[in-house]
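In structure tokens, one chain follows: the form predicted alone.
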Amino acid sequence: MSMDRGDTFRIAVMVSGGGTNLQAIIDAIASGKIRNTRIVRVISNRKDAYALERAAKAGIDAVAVSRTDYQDKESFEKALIRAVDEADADLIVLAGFLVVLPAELTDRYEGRMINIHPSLIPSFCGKGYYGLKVHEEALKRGVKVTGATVHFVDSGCDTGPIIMQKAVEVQDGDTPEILQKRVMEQAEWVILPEAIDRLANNRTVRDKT
């Protein structure tokens, strides 16, 4: 890109839905729980995602890639590629991004892409353990103790080094709703801003030059 980086960290944020967990990003930045960081991209695979009406009220880069605009996979996995690759990011962040990644992305971005799992790895994870599915598991399990995880992304399933972890207390007369939304609250708004922080000021991840 031709723009002068400086030296702020910048990062693309990866979202399928309401964008909740980008929202937390977002604030963290403005209070400045997130220092010298900014969000240089958001990208949705749904067009329709309360995300990107985030994006765009805080003046943020946003673009939707939508597999129903490709004839075929391939073209689709090419296409968000090149979405990630444009925002030329320290750091991609997957705030649930409900697309299973591409290898070749995965490789490409190895040690500077993270995700937010609502859930104590490596409890209640990998493939199918997505949104309520999680906590309805929790909770037939009889777990007292849940949370959320931020970890680096490999080739696997939620199988990546962990970055930090935060418990959350299930309490007796839960739904999955209602225990998804004080995991949002306690653990994930909480670790993924501060997972960000460390990382754009630790500089953990590989730094571009």
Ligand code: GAR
Contents of the next structure:
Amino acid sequence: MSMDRGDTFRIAVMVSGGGTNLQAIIDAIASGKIRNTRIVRVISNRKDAYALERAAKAGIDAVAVSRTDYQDKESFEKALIRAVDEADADLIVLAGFLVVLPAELTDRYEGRMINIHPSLIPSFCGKGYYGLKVHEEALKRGVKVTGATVHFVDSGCDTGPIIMQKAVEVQDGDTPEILQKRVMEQAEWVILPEAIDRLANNRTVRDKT
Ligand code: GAR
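Switch from the form predicted alone to the form predicted in complex with the ligand and give that structure.
Now the complete complex, all chains and molecules, led by this one.
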């Protein structure tokens, strides 16, 4: 257990890529939108994730646990679990973490792990729906409204209890990239920090433990 636990709500953020959601969390803590919270560790499954640079710039402990460094899936997953456990966090935030987590991890952190997904669950979610793919499918189906969802993580894929959702309009001429950007700006970067602030300050998560 770390020396400075105090009353600060400790979060660990798991990332795979650009880390714009991580940045939204860093900024929301700095501006006071997320209260009483500290990011104690950023965990990436990719060494080249730009999210790691964002963490470094903000002075946050960051580690990369890459599948390529391990002989098999089992040892990779063990290392991943160790990296999460070591953070000693009150809440684990999956912010664009695109690896399916081992059941051991989702079971251990049930009720203390949340995910941001770029659609209104139960639309365009589950296996194979991640990143830009979600927006490609939404445009293909011709929906007029999409959005983002923050939910607790359980052992399924995007199946856990929903915490917050925000709708975003699809506009004529949208490409997957344009829609992704609008969903991030209008929904993801808004509801993910808000959900963290709620969990940190209503003590909902801690009360359960
Ligand atoms: C975000 O749009 C996030 O919702 C999505 O990946 C992107 C990561 O962007 N997550 C999923 O699709 C999870 N199934 P970021 O690295 O810039 O935050």
